[in-house]
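What follows is one chain in structure tokens, specifically the form predicted alone.
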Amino acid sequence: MNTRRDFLQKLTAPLIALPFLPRNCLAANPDLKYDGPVLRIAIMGLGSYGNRVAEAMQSCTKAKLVGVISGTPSKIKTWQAKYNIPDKNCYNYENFDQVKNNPDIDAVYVITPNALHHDQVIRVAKAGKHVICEKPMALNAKEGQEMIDACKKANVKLLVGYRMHFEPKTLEIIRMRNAGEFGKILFFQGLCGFRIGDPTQWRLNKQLAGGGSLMDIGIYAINGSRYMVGEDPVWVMAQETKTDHVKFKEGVDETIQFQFGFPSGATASCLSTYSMNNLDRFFLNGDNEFAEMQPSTGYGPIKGKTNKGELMYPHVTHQTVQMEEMAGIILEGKQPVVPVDGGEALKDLKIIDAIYEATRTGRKIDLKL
């Protein structure tokens, strides 16, 4: 029977969780006027993605779009016209070492196929300026580890898009989580996949993605377990199947299976996939209560419940967030709730090169993260 206490507790449950969400967000709160310093960035790749971040980035007030960094001339004029970025920071990927130089521009958002990431990086830190890039961070960990290595010499913090970090409903079940109102956590599902389209494209080129599904839609899982359970996996199982050979060519990943333990005794159990639509869904189950994310980690809305009822926040466009709450890491030291930095991508690095080879060798393979 629903009381008028069930009725405030659920009226009052999103508003407990303000003080959790990202501070100062002036995205999320357009009345909020800024005065700081703000971040200048390039954009490096202006794929789709790159142009969703551009869009999203004119919304911010700490983050800047300054510059472009690009193989294709055309694609640079374009974006100069669309978003007034002059000549002097505008760079190829033969020349682009020399923003060393360009005292504009502060930081480089890497947005390129997965294969580049690493060359592209250590360039990019070795010039000086700090780094975004793209997840997967690189194709495996060691490649990641001289990232980090690359950067920490150069004195340049190196941030991942982990967008859904600062996604209001992601931190209010985490929220919900570290205060106990879960109990103790004992599983948790993530579902990822749809079907691709295109065969040509770079995603399902082994040299360029450095996989399938899972160095792609599968680190959603492989990263949210994580944040959801709250603990890193100290070891993996994993299962591959493959029903289109000439689409999926050896080397990438069509669907994958892969179940976690955790050292509090949690399980989890996940699927990546390129062969099925409507998979975006995360659940999180403890011994008191539950949470349910569907979508989970989409370009959004998000949609959240828990036990209490649906999880009620504006939605915001998460690159505009990310790059607001990365500006403020970056210029003020601020410290997210859920990491961003390389240490965490390399956590996830480590547990796909684990989930790999599993499905090469069907043995539970131990993580030590």
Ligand code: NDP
Contents of the next structure:
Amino acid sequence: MNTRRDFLQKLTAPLIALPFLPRNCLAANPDLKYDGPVLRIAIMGLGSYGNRVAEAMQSCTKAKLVGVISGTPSKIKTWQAKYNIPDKNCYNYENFDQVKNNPDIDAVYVITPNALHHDQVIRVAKAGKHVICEKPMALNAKEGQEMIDACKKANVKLLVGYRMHFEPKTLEIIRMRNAGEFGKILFFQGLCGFRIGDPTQWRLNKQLAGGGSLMDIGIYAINGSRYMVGEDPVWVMAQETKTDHVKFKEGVDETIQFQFGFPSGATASCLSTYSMNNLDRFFLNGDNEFAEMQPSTGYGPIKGKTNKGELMYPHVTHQTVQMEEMAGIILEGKQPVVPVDGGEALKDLKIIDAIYEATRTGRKIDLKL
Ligand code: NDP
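I have the form predicted alone already, so could you send the form predicted together with the ligand?
Below, the chain from earlier opens the complete complex, with every other chain and molecule after it.
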């Protein structure tokens, strides 16, 4: 039954989400003009996602694109013209260690193919700059630990591009779960996939991708199961299926289904695939209530509902909010609701290692995260 309280909750819900919006998205109110510290960022890898992040950062107040690192001189020229980037803030993959002598760059955002993250992040750390790295942070837990160690040694922050950790509907479901509104959490389902095109792209090259769908899209179900259930899994089982052995070569997974067990007794069942479209769905079941998101991790608008009805939060550009919040984490020591640091990413890498081991051996793998 819909009560007045439910009605009021729906009305006020968008207001609760507002702190997660970048200030300049709120209104053209001169009182909100930001004159605090700004995180000055160079993007490494000017590809599809790098372009999206750069575009989104134009609406940030605390984060500013000031530099580029690229292997393609023509892209550097285009970005310089588009984003007003001076020559002194442009680097390539050979000379970017020199960023250490550039006082106008605070952080580097690594948005290159997965296999390159490890070495590039470590080089940025050694240059004394904070690092934001795209998911998956590395190819395996060993690499991930080395990256964390390098950043710790260099006394720089390491954050990973988990943009969903700042998405208002996701955060509202986490808030409701923490408040006990779903009751005891019993089950999570995460379905993540798309039909991949061009067979020559790096995502289908084991050397550059480190695997297949699991590294790229399945990681959303892995990470999502953790922030939706609110626990880390203690065991994993997994099964791999492959219909196209030409497109998906040895070591490049097409489809993997995996299951988790959590300390509370809750379980998760997930699907990661490169061969099915329209798979972007989270479902969380408690013994009182449920939450459902579809789409759940795409660029949005994210749609979410619970027993109480649809979540009415406004759509935000994920990368704008992410960069605004990450600037706050690096500059002001802000604590996000769900962590986005190297330790958080390392847990996902340990799970990925275990999933691949489970597909190879057919065994249930115990996890200690
Ligand atoms: P793209 O292929 O579109 O871009 C990657 C860029 O990396 C290239 O354009 C190139 O830029 C640079 N690069 C350097 N070395 C190589 C190489 N050997 N092969 C290919 N490219 C190279 O990939 P995406 O932008 O889609 O993905 C990049 C990273 O971002 C991945 O780790 C991916 O998982 C992640 N990602 C995250 C998303 C999210 O929502 N969080 C969404 C999409 C991707 P240049 O020419 O400037 O050197």
